[in-house]
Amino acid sequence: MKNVLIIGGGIVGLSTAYFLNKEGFEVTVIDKGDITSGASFVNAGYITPSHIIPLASPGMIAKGIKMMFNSASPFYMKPRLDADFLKWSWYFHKSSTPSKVEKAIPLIKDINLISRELFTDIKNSGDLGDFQLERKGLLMLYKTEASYLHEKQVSERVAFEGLEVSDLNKAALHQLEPNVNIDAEGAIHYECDGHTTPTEIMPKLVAYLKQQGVIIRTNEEVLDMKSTGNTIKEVVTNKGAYKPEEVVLAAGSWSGDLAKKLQLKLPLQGGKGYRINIERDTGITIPAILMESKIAATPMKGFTRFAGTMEFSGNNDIIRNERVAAIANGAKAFYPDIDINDTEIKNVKTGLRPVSPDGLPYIGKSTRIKNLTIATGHAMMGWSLGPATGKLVSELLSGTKTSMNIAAFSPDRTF
């Protein structure tokens, strides 16, 4: 069997070196980090077939110009004169139409139920061991009418898809969350989704792959990559050089950059997410997205996350503080009893998702480099998506049939 080099240790990197690992090949994961944190470590946990919209979908730059100018903002682009932002935001307004976010949404729903499905079987199988993993759906939290008339639609939505969704009055909210006090007039109920623990998963993924003999190296950052014709010959990193059969580049928010190696356009941001953890009991026994605070919650193992924002600022892991108090704000304003200490405040960490334009994720194989799969950019769904990817990557590689039809996530596609 082929050797696979693995470039990007996050949830996407390892669920592709897991299914290739399945199929018999040879992997090698190369990650700069230590795979202990970053957006595979800091995201919401959730697995989301109800998020159907894209990112870019119609008003969103509109919302992002508003917000421009202030840094506390859920939705933050810090004005900066860099070309691959300006080329980047172009593409993200002329993809933020009714018709291209209407050609998305089945695409979304698929690859999240097929992630849903394989999050189920990895923990079916053993593997792992035992981890977390519910179905207690998703609430969307809301206090105004406008919020409420908002979700409302776009649930009808997921109705027509096929996807559980309910609509819950206050009263309703307080029978399924009888032991918070909730300051909402109400919630949609997205019965279909499910929730996770990000931080027991991955070291239980690292460990399992290295058992397997999957040869996982850290604190390697990948130089270069040399190619001749339209073949990878050649992966430098600081430590030494690859000569792989096959390289798969699943580096996050670093993928455009490394992608540039090749002379490969892949437009790509990294949008910053923050993580507050409150590792006491809160009450709180569902996941929720607080609407109009624009934040998740999610009770997690041994401690309940609240987490959001997404700061296209660069690729850095800079803590605007100003941010941190936006969400500690943001979750007591629909769970009045809880408060968010200043020990949990300065233990905040963050983490950047890879936006691509469109919001659809790339997963395929480049035209221009036949030994290279790009996977990447899934914006808020990379934990979601991971397993599927992962999936979709190694029935590529294995030459397949593959899960779903990922044309739409071809990484040469035009915008």
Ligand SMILES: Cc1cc2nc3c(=O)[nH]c(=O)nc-3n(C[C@H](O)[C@H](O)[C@H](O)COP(=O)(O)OP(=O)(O)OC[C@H]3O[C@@H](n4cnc5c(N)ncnc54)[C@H](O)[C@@H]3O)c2cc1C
Contents of the next structure:
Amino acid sequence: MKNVLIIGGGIVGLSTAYFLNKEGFEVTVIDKGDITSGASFVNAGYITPSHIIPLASPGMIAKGIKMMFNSASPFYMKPRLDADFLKWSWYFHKSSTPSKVEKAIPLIKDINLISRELFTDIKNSGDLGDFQLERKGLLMLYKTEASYLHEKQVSERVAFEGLEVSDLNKAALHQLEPNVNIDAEGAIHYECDGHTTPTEIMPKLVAYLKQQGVIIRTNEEVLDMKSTGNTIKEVVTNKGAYKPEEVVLAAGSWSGDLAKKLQLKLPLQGGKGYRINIERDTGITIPAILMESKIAATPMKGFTRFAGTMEFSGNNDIIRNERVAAIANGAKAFYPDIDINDTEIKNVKTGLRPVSPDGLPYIGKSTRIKNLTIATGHAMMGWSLGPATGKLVSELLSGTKTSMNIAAFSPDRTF
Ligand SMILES: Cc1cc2nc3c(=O)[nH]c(=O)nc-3n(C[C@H](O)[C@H](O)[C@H](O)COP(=O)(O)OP(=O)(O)OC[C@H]3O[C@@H](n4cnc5c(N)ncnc54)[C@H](O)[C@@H]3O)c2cc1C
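Right, the form predicted alone is done; let's see the coordinates for the form predicted in complex with the ligand.
Once more the chain from above appears, this time first in line as the rest of the complex follows.
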């Protein structure tokens, strides 16, 4: 069987390794870090078939511009004269049309449902031992009529797609979540969604892959890819060089820069998010998005996580204190009895979501470089879509029929 080099050991790279290994490929994963941090560790752990509306939807750019100069706002675009960012913003704007959003919805739903199933299959296989995988749904908690009406409309679209959703008033919400004081008027409950603890799954996945003979090289950075004609001949790192038969680019928010080494265009921006963990009992048992605060709350294994912010300010891990404070205050606005303390705030962590301009991931073989497959750009859904992406890449490399039509995910698409 062919040998495959995967660049990036986030959920996408590791899921790809998981399915390629099952198909008998010889797999090596290279990561510039030690696979303990970044987006795949700080995310809210949601498995979200309900998130069918892409980020690039009508009105988002207007919202972004309105919030642009306020770094405490949940959606923040740092004004900067960076050619890649300006181009990406233009593509994002062009993608934010009702017809493009309508086309994206069934695709996002299909890949989400495939992935949700695969999470269950992985759990049932026992490969990773036991791990938290719950299906309690996702509550969209709202305080205002405007938020309710907005979400009601989204939920009708979600229900039209055949996904389970219900409308809860204040009393019904209290009945469902009795052990925590919630200051909200009600919730839309997306019963189709699930949740997990990423910091539990990621190390288990690494351990399983190593045990299966997958080579995982950490603290090794890919610096260059050398091609002749239409083939990558060598992948150069800070520690050596590799001559793989196939390369999978799954380097998250850094994938665009690496694609440039092969003169490929892969418009991508890192959308920074933050998480705060609370390691005491909060009484929260069902994941919730606090609509007006734009924060996610997840009851994970051993702690509750608050996560939020979509900050386009370049690929960095700079912590903006005003954002962290906004998350803590936003959580308290909905859960008045939960005080996030200074230590919890100090232990905040960030991660970069790899955001494509149209809300669809890049999954597919490059048409120009024949031994390159790209798997990135999942934005706010990368955790949910990791397993499906890995499976699709393994199908592409095995030459079998893909589980769904992925033409729209082509990394060569134009905007
Ligand atoms: C706060 C927050 C909350 C989120 N909540 C959810 C959620 O609830 N549900 C959901 O589905 N998604 C969620 N997401 C999104 C999700 O976390 C990401 O889409 C997903 O983790 C991306 O995975 P990835 O493997 O593509 O990238 P990453 O996890 O970023 O992994 C890429 C890896 O590539 C490595 N790399 C980069 N460059 C190189 C190089 N040159 N050489 C070697 N290695 C390299 C990096 O070190 C990194 O480990 C959230 C994200 C954030 C930030």
